[in-house]
Each structure stands twice: as structure tokens, then as C-alpha cells.
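In C-alpha cells, one chain follows: the form predicted alone.
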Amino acid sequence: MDFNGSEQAAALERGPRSEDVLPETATAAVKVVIVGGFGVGKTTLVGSVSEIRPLTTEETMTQAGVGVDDTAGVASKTSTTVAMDFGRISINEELVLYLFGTPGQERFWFLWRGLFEGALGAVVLVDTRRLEVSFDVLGRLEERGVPFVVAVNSFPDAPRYPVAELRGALDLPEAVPIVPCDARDRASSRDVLMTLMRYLQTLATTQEAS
């Protein structure tokens, strides 16, 4: 939501909203990145699950992106993230996740280095209508050694595939979780984040045992 100068001044005078204040019981904070190709629902997921008003950097798409951004399958999309999305969710009284949504277009990938710094893990959103837009994203995560889970966003007209078939198409190891997701739904998006937390715990336990 955009604010004019007077609204911003009034908001500063009022101070932070109660829901924006970090719980006093929080003892651990984890950085998680939400990644995926152009138009797969990253901004939607961050916005649906965040307990604070999310920060978004969406701008109206212009002629500058024509011939540069691949809009195949998302021709009706009119805005796009140009820097990052940011949100926060408390998993329990002690653990807080800070969510950073990355831009999907290749021309903004230079921002990824800063966004990935200090990240404990990632959620990769995929659209089964356009699986190919996820290949480079997955490759970059694997190169950086960032643990991730894959969330299949349930667009109404998207085809459904068995998990084994998706795993093969995305060339993912058996250990990497693949879960369904409705990025518009808070509970569904939270379940994806919980899957990532469990996966990270499993990896940490395995490393300690080895």
C-alpha cells in the first residue's frame, strides 16, 4: 500500500503497530529466501503468510521489459518485484522467520548475492505450466549450497503431476521435499515453511551424526 507524506508522518507519530513488534519471547531468528521464476507467486506467498504488513517492491511493468522478460504463461501480469519482498512470521514463541522474496527476472539476479547472504534455507516456488523457468533458479541454489524445499503453487489451470514425475523433471535428489502449496492461503504457505524447518533440522541432525 502506498502512503502520501501526511500519512507517513501520522504513522511515525503513532509508532509501530502492536502486530509489527517482535515478540519479547523470541530468542532465535532465521533468514529464509523465497525464490522462483518470474510470476510463480513469491510476492503472494510472502504477503499471505507474513504477520506484519509486508514490504514489497512491486512496480508496474513497462515497455523496458518487452523482449527481455519472459512473460510466456503470465501475459496478464501487470507488476513485478524489482528488488525484494520482506515479511516475518513467528513459528512459535521463540523462533521467528524473516522472509525475503527475490525478483524472478534474470535481469535482477545480481541482487541475489546480497539477499542470500546469511540465509539458512530457501523455498523454491514452481508453476507446473512453466517448469523450465525454475531450472536456473535451482541450479543457482545448488551452486551456493543453500538447502531448499520445492513448493508447487496450485494455479487453477495448472496441470497436476505425481511427485516422482516432478522430481525427475526438476532433477531433484530424493531427500529434497516437494510439497503442494496455495500461495494465497496463509495456512498452506505456513505449512511450506514448516516443511523447510523440518528439512533443515534433518540435515543438521545428519551432519552431527556423521
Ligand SMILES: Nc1nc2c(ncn2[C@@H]2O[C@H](COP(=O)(O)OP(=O)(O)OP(=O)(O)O)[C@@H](O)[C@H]2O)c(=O)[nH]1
Given for the second form:
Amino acid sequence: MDFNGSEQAAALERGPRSEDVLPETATAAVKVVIVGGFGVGKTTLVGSVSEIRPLTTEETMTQAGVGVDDTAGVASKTSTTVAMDFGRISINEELVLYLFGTPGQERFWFLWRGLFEGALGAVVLVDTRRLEVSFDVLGRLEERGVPFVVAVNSFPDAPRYPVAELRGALDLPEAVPIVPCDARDRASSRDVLMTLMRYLQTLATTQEAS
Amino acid sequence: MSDWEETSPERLYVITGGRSGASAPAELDLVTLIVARSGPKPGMQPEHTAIVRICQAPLSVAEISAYLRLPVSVVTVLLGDLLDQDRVFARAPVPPARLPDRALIEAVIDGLQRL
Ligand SMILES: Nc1nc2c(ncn2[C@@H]2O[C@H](COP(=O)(O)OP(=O)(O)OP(=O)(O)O)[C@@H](O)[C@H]2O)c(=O)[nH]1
Ligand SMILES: [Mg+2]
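So the form predicted alone is up there; where is the form predicted in complex with the named molecule?
Expanding to the full complex; the earlier chain stays at the top.
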């Protein structure tokens, strides 16, 4: 695996386009994590609401953390590359919100230190054709105490369930919002984030009252 | 949409001088905003120069990683050097201990409403 020196040198010349430069007044940033199974629409949702074209950050995972991949020809590969897409929304002159779309497998979360720990909360994207892939994610977020809402992506051939039925199937408490969404639609994606923020507000209110 | 060139582990090892992410400052989060204190100086390592160049305006650690196509774990080591040398400063993310902070959430809601 030879690195291409000139390509890497070219990357060092890159930077934000002039319209993507944050104002000098940007002093604080918060993040929300969009988590879900393979192909569920994470990147699409991030792209729908982001003010910048979604960017990608990659981290390399060593063999120890990965199942042995014996696909012919890659036997010599000792590491796996895991990508995370993210976008940005300027909330006001000072505050910036970052959205990270991350794979559902918990072993990937450790590649980015503090990905969830410092997050306001998470959006779990769910595809009703493959509900079972979400079970693990939901359990892990509950364990970690990360507040989350569930957004159900409306793929055309996906079965539609009443919310109560979904709640039962996902074993979610009454308080956790479940909302339909079309990740391709800006307003719909924005509403999902809004639902998360309103939910965080109720949590804060409950906390203050207790 | 992975159009990153494979940067070999050997290459990354050279960039950080063999240091791992463990030697990076713990306070650096993906969304810590980094701002350069001045322009790049001659004689700096190319990766340091690149960071100082793109951080003339505030930029998150994640964005630095994406533009320069270097893993966050490598970027944080490089930022550790630049912080030590007083070439950049870090605007810490809103600390999670304060969350959920009602005023902060309200600000986010206002911002989203304008989207
Ligand atoms: N009908 C419909 N299609 C969608 C929706 N969201 C995403 N898609 C499509 O589903 C496909 C996968 O979407 P991505 O955003 O790439 O999914 P992802 O979760 O980022 O996928 P990975 O990063 O590969 O795990 C794309 O072709 C999208 O156009 C949706 O809400 N409705
Ligand atoms: Mg994706």
C-alpha cells in the first residue's frame, strides 16, 4: 500500500470555500449525532440541512477490533477505514451546530473520542424494513444516557406501522418521540432536529422540577 | 463518498513523529473551534502550515480533518503541537456538564426555525 505523496500534498492545499468560512464571532459549537444502520439515510439527512456540502472524516481501525475479513485479495489488509459524514448549521453569530452521521455499530463510535459524550443528543434513523438493526443502537444510547429521538425514514417500499406499534416493537418509553421523516427533504429533516430540541427542553424542565 | 486517498499508516506515523492520539490534548473535541494566532511561518512542518493556513477563521477539528484528509486522531496530535507553540487557540465546545441547558436549546430552536 504505497501512499501517493503528491495526492497528500494536494490535500494540504485544500480548505473551505470562501462561502463556507465561519465568521470571526463563532465562539461555541455543539453537536448532534445522526445514527443508524447501513444505507438508512444518515448522509442524506445531514446533506439536507447542512449549510456546507457534507464533509467526510475517516479513521483507521486496526484488525484487532474488526471481524476477520477473508474476502479474496484483501487478506493482507491489516486495517479498516471507517468514514463519518458531517454537516454544519450556523445557529447564530456565535453558535454553530454540527451534525455527525455515524454507523450504528458501537465499535466504530470509539474511533472518535467523545463523539456522543459531548453531544446534545442523537437522532436514530430507522428503516422499517430492517427494524432489528436499530435494537442494538437504541440499547447502547440508553446505557450511555444519550437523549435521542427516533426518525422513521419513509422508503417507498417500507411497511408503515402505527407509532404505538413501532414503540412496542422498539421497546421505547412513552416519552421518547418517534417521528416520520423524509431525509431528502430539508423541512422534514429540520423538523426532526426540532423534535430532538423540544424533547431536550422537556428533559431539562423535568430535571429542574425534580 | 469516500474519495480520500489511502494515507498509509506509515505515512501517518511520519506526520505525527510516531505519536499516537493518546498524546493529544484531552480537551480537543470534534467540534472544538480552532483559530490561528498568526499566519504560517517558514520552516514549519507542511501539516502544521496547512492547519494554520485554514484556521485564519474559526474551524472545527472535524473540518480540519476533512479538508486536509488526515484522521482526527492525527489532527489532534498536530494541534497539540500548535497549541504548545501558541500558534493557535482553541474555543472549547459548550461543556456537556451544562447540558441540557435551556437557553442553549432555545437558541438552537430559534436558529433551526430560521433555516
Ligand atoms: N425514499 C427515500 N429514500 C431515501 C431517504 N433517505 C435516504 N434515501 C435514499 O437512500 C439511499 C441511502 O442514503 P444515504 O444517505 O447514503 O444513507 P447512509 O445512512 O448515509 O448510508 P451509509 O453511510 O452507506 O451507511 C440514497 O439513495 C438516498 O437517496 C428517504 O427519506 N426516503
Ligand atoms: Mg453515509
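Since we're looking at a predicted model, the values are computed, not measured. The term rigid core refers to the maximal set of C-alpha atoms that superpose within 1.5 Å between the two forms. Residue numbers count along the first chain shown, from 1.
Taking 2 Å as the criterion, E93 counts as shifted between the two forms: its C-alpha moves by at least this amount when the rigid core is aligned.
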